[in-house]
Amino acid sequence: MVTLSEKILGAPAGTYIDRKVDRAFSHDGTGIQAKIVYDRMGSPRLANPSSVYIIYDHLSPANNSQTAELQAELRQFSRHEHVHFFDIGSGICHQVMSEGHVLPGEIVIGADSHSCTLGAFGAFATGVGASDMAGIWVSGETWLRVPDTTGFILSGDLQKGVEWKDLALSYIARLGMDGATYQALEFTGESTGTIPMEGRLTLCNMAVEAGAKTGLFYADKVTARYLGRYNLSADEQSPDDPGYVREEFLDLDDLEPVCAVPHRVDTIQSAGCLAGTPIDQVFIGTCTNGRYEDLARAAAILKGKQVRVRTIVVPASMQDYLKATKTGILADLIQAGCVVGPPGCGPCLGAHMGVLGEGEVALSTANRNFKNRMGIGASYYLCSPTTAAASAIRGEITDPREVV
């Protein structure tokens, strides 16, 4: 009776351990904070530069001169220490790391709360603060308490107009925002083999919104095919009668398009019940739903139509951006009236390229709708790319099943 977290970390739940870190990544915000701590430590030698990644995504390109100066400082550090460095336009750290940099069974630590995204590969992936990241740079290790695990057993198939984001919001609503604090969430069951990698990334990305330490899928044929695109191979993993502290059963056939309403991720209503709610802005992107497949679903709805509210689209990575360009998806979005930004976080954190004004309402494919997050005095509903695109056409929240 061993969970995937226990297998990877090599100890039973509740045990405090020290472990070598296989991948350690930071972005432009936390990277400079980690460097400040690192400098106070006397700038010692990095234990394993090849395991360190710096990825510019949060304020990318720089939004003011102070940001530019800090980014210049971190660039210099990255070059001097010979770490993996991804400059502006490369994309969101979690998505960049998912593009051939993480393997099943690895321990992956990111200086960002949504680092749990990478558990989609059967890795133990979690977030830490900047000072912890500085410690990892110097020691190559970190400490953890092996988490208990809640198992989500999935059955059935998604219906028309329903997406993996709807499943993510639904399981968070079931658990509550602190219902899985310092636990791992494992996604298993007969339906997991049908979930594509972008869906797994979305589901693991939002595990932290229920307080979880990480979310995980067992590596399988879907994982192997995806990693094969990057000429990587990986052993498959399988459940070994895992000892869950809680089991939740979800039938995908029963799900419907939903929105998280202001200002809590765990408070949802069906898109149909919210239909007619006026919105000022639609945002399609982020580490939750800015991948090529997300953009493609939105473009399929918007092609040949015109949006009625300002609609911002930000691809999650340069790879997604290039593929959307080559396939004509970006052209469809632009012709529909969308504004396309450079790969990165965009307005998600309320600091750049699409912040809302007081009293405005947005519909977003992001993972958080906390009060004042994306604009002081604004309100934000969270939804899937399909719901976002359908709503952009009408200028109000719309059940996508009326459009697709």
Given for the second form:
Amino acid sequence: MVTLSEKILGAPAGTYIDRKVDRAFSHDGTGIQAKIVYDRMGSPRLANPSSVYIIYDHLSPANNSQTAELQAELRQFSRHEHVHFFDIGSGICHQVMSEGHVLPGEIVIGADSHSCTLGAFGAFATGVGASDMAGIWVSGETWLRVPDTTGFILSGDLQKGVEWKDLALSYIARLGMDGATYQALEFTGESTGTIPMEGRLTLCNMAVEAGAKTGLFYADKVTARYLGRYNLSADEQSPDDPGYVREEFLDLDDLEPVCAVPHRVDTIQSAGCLAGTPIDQVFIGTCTNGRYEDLARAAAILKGKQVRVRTIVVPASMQDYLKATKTGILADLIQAGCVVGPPGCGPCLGAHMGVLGEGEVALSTANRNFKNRMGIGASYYLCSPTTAAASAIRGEITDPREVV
Amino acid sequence: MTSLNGRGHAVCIGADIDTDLVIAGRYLRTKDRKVWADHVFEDLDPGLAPRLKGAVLVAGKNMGCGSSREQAAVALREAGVLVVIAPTFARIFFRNCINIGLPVMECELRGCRDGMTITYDCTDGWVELEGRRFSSRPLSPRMEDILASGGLDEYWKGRLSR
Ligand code: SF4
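Which structure goes with the form predicted together with its partner chain, now that we have seen the form predicted alone?
All chains and molecules follow, beginning with the one already shown.
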């Protein structure tokens, strides 16, 4: 009767514990704030530099001189302290960490809310703010409350035109924006073995949108094969009759392409119902859906066609970018009229590279559609890369099953 | 040092207030805390900021959801908020408040309206509103220590220099 979180953290739900942190990562935005707190602590040194990662993604490359100065300060600190440093163009922190830096069973803390993404490896991965990160830098550990767990039991197979993102949006809608606050989510059931790592990362990425501390998959052959590409071996994990506070059953056969409508991530409508809604911009990218496989699905639809609205594509990482270059799908996207940005968060946080104007409507593959986030007075819908690409061709929201 | 009890006027905001609404992404890249206080809640209601000095911020459920930006908690404290009270908090925001020395209390204040006087005591876990007393979920001893130190920076500074 132990959940995966309880197993990894080694204590029953509800207990407050102190634990050593295996990986502690920050980005350009939270990293500099952590450094400011760290300096105030008057700390002489990092407890465990080899566990510390700093990855530039949020405003990358810098959008103005103020940002550039803060980034210069953190860059110098990173080099001086000999932490793992990934400069502009490396990719989004969660994606970079997923490329061979996280192992099953580890405790992974990121100074970003979507750090739960890395639970896809069967690690306990969660987000904190800048001060917590500074505390980890100086002590190597942090305090946690072992969470209760809601279990999602998955069965069946996705139908054509339906993606992991549609499953993600659908489970968030079922839980609501705070349906799993303070809890962990576990994904189990007969279908999990068919979900590739990219899908698991998408599903765990969105756990925080239901308030969850993390989302977890048990490490299995899929995990081991993926980590094998990075010459890492992984111990498999298996459910031990976990005691869930809530169980939700989802049959993948029942899912359809959906969009989260402005401005709530937990309010979805089928793409079919929304079909015909005019849009001004499409954005394909982010830590939810900027991976190679996402870009490839979009390219499969866009190849040989032309987009009718401005479409911005931002690969999640340099590895995704390179692969998309090598396989030629990036050329397909560019030929279709897409604008390609350097790996990173792109316009996701509304600070650069595709900010929306007042009254504009966008379709985005990101994970949250908070009011004003991508541009003041704009509204945007969240969807899968397939729905985004199909809609880009028509210039309006489109059920991708009409196109694929 | 942070005061764990006090009295102030209520400023009520809604449920599911995300940290983008507390402080927008466009103001994050600075070391100047005043910038955050000046622009706090700008996208929610620009009339809110001037009323926050000495205020008890009363929010609905899921307060502080979304981004991990600690600037949201700092903005509220710099603007003069004494304590944030909500039935539930998004966990990162909750931790951030404690870590920067802004008291938070999990408590549902039924019938609270703007301007009402609220008395609170974080350590004992109660809130008083117009003669009615509500109890709040207790903080862990560690959280109380961090809060009492004035935040995680002071907390670690104290421990590291020992
Ligand atoms: S891509 Fe968007 S959601 Fe993901 S880390 Fe970057 S800003 Fe946050």
